[in-house]
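The chain below stands alone and is given in structure tokens; this is the form predicted on its own.
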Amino acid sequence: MERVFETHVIRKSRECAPVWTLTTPDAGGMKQPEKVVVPGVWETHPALRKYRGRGIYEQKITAGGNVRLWLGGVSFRARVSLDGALLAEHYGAYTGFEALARNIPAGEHTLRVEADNRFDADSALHVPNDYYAYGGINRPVMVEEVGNVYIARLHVTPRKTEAGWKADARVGLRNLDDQAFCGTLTLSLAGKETTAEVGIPGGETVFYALSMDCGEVTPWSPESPALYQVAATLLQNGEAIDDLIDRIGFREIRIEGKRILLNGQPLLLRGFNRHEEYGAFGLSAPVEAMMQDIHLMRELGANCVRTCHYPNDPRFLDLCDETGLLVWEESHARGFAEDKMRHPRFMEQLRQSTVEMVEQHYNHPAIFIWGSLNECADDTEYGAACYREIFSLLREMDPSRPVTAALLERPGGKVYGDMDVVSINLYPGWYRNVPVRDCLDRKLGEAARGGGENKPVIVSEIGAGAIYGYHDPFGEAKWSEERQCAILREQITAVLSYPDVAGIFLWQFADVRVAEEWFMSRPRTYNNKGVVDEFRRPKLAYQVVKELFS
């Protein structure tokens, strides 16, 4: 499942069967087809381990007339065809996209999707990384047969006022015919309802605003992680045709002087980084893993996660929802340099991934903050530009949650007076042998005259790595067990006892492979910062972080 609740009742919806062919035509692939699991990646197959190419997927689907084909993730760039007809192409691993047929006839088909990892010149943010481009259809796919007429998005906002909590809908409806539709749309929530009347030109999407008064609900908080179901069902001569479920949680996101507060309550983050990278799985992991993560990082002591640096499987945000784990999400960009940002489909990729961020996850209560542009050129006039644009954007796409990005701890920041909540990234005691007190300092010095003098600050990144089993018994070697500890404890430490800072994120929790180019300075071609490895196996840190962090 795309989600882990029942997301229809009136369209028939169902996830695609999970054994696939796939086809390796390219060097280095496979001799012959393969039967493989969707989701998956290919690096899970041995043959396919360091494989960069393209990948191509078939898959036998039995449906008729207007077919929404709903991919997940596809790592990461995508041809989707249906009996050899092109129906979408998209780029970027980490966000979901359509792919729809019309009026075919009802009946076995053949689905075919090409995925493609090499970095090529047309990739501006897929690049050799501190973190690894999987190949694959790495998300599930989903089979939806629709009607001429179905509701495209559903955008529901929580608002506290003095009689209670209202909510604000923006249900958007997809018109296919070349026929004007009219009908009736009703928004079911907390045991109320409300209705409205729809008129669609044929072949456009209108989006539709509904208010209603919820009254006494039970705030979403991370103690008490209320969510509550929300449905909007299209009537056509008072039948039900289509419907969208979701869920909600009332909460409010505030920004108070250096504090973020959650239904009025300041917030102090305790939490990680973490990638979509597992071990066994690569970047596609079932949801009992996801969830074996959420356990973990709250026996920690964990409050928040980062889901650095791209948005996440919907899954994972749901289980989020359902746990109570505040999430900081942010579309796909690290570590560019100016010139990498000057290339010329870099803000085009980059804004793509911030709107299918914003569009499709919109709903999740437990995520407080959006993020972009993690450690890139915030220091240069053309990279400060760039960071603007990007917050402007999720400003204009949702007003209701704040906006920050994780910078640099080197000097010359520009963009601390355009975000929200100034957040920086920390090494001291890893790559540089300095006290912690120190860099914060420094750093936290010069946000203030850069413009984020009253902000909330946020330390996005410390840390330090070790290589599980590799121990030094006087606990000075770097890449030891002892010395992640003795970083760790001192980092943490310094960080918590500063009034101010509204949050700490450690990098990292769990170990990640990384790109090969990445190799002379990531022993095992691995970031190997988390407390635990990438088996989640723990390493001693495991516990000081558990001391520290309770």
Given for the second form:
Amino acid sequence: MERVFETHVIRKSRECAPVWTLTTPDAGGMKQPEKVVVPGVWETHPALRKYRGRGIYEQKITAGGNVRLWLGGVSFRARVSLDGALLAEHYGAYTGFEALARNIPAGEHTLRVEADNRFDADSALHVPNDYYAYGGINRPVMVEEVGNVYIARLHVTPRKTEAGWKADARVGLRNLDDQAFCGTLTLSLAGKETTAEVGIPGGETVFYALSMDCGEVTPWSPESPALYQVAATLLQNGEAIDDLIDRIGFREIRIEGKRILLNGQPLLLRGFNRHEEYGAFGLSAPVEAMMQDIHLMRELGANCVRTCHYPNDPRFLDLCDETGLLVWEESHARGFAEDKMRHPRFMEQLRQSTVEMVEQHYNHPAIFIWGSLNECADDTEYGAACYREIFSLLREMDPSRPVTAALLERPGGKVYGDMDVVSINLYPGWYRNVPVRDCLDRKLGEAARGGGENKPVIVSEIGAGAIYGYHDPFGEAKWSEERQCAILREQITAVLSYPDVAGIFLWQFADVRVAEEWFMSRPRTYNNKGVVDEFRRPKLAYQVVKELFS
Ligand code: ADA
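Condition change, the form predicted on its own to the form predicted together with alpha-D-galactopyranuronic acid (ADA):
Below is the whole assembly, all chains and molecules, this chain first.
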């Protein structure tokens, strides 16, 4: 399933059968088709642990009419065809996309998805990095049959007024036909319903704005994550022809001085950076593993998670909505200096990742802030202009959430004044043996002088490495579990002693595989700063974090 709940009761929608055939034309060894499971990445196949190339996935589907395929994520380039006809191409592993086949005969058809994870010149965001660029169909593939007109988008913004909660909905209707369409759109939420007459010219997508008084509802909060189903239904001559169901929570996020408020209450953020990766499954963790991560993070005393450094699987976000774990979600860009930001495709690909993230994840109440451009060139004119462009895009698409970016500790930042929340990554005690407070004082002072005064501040990364099972009885050796405990204790204690700092996100929840190019500073070719390893085995630091976060 694409989500953790039914998104249609009228539209015919189902997930593709799990077992596909995979051919890897660029592999020396394995050229013959193999049976593999989707979602999944090919690195879980023993012959393909380090394969970088194309993977041709094939599957039979039985469907007819207008077939809408939804691919939740293909890493990291995709070409989708049905019976040999190319339907869609897509770049970027971490957002979904649609592939439409019109008026096909009912019966069996061959679906082919070519995934490609080669680092070629066309790829600006997926590069050898401090996490692994896997290959494969990493999220579920849905097969849907739609009429000529279907509901393409449903965004709902809750709003608190003196008279109670309201919801402002924006519904996108797409007409595939040449003929104009006339019908009725209904929206139901919290026991209320509203209706609009709609007319969509042939070949167009039209957006409708509907507002609803929701009356007495239970607000969403981390302590009480109340969710409401919202359903849009399209009718023609009184008959329901399509629907789209999502869930929302009634909550508003506001910034007031140095505080981030959720329904008027200040948030004290304690959480983790978490890569979407799980030891044996790479980028395609099963939903059970996602839920276990949430349970572990909550047991550690966390109330928030940052989806570093890209949009996450909507099922993970659904589980955060359900359990009240707040989410900082960010579009895909990690660690690019100005020359890399000047790559001819960089801004186009980043804009696309940002737009798809907001379009696809808008309704999740757990997402309290949008981020982008982790540790890029915020200290040059060119780089700062890129930050500003992405902040404007985020605000234009979603004025209801604040925006931020996790910045490097180095001096010279030019965008403190442009973001709603100032976020900084620091590693005192790990990369440099300096007191945490010195580091923080210097950076906070610079941010305040550079336009970030009286804005909330988040320490978006702080941490230290340890190799699971490596012990130093003297507690001094770097990479030992004991040294990680000592550094984390000092870092967390110092950060929490600043009453003005709104939050801390530890780097990181679990160890992650990195690109081989990074092996020099990354033993095992893993980023070993997790408080659990890649199989979620707790390191000694687990208890330290639990103690300090509780
Ligand atoms: C950075 C970066 C992370 C990771 C971390 C580290 O701040 O944002 O992706 O690389 O440092 O482990 O050094």
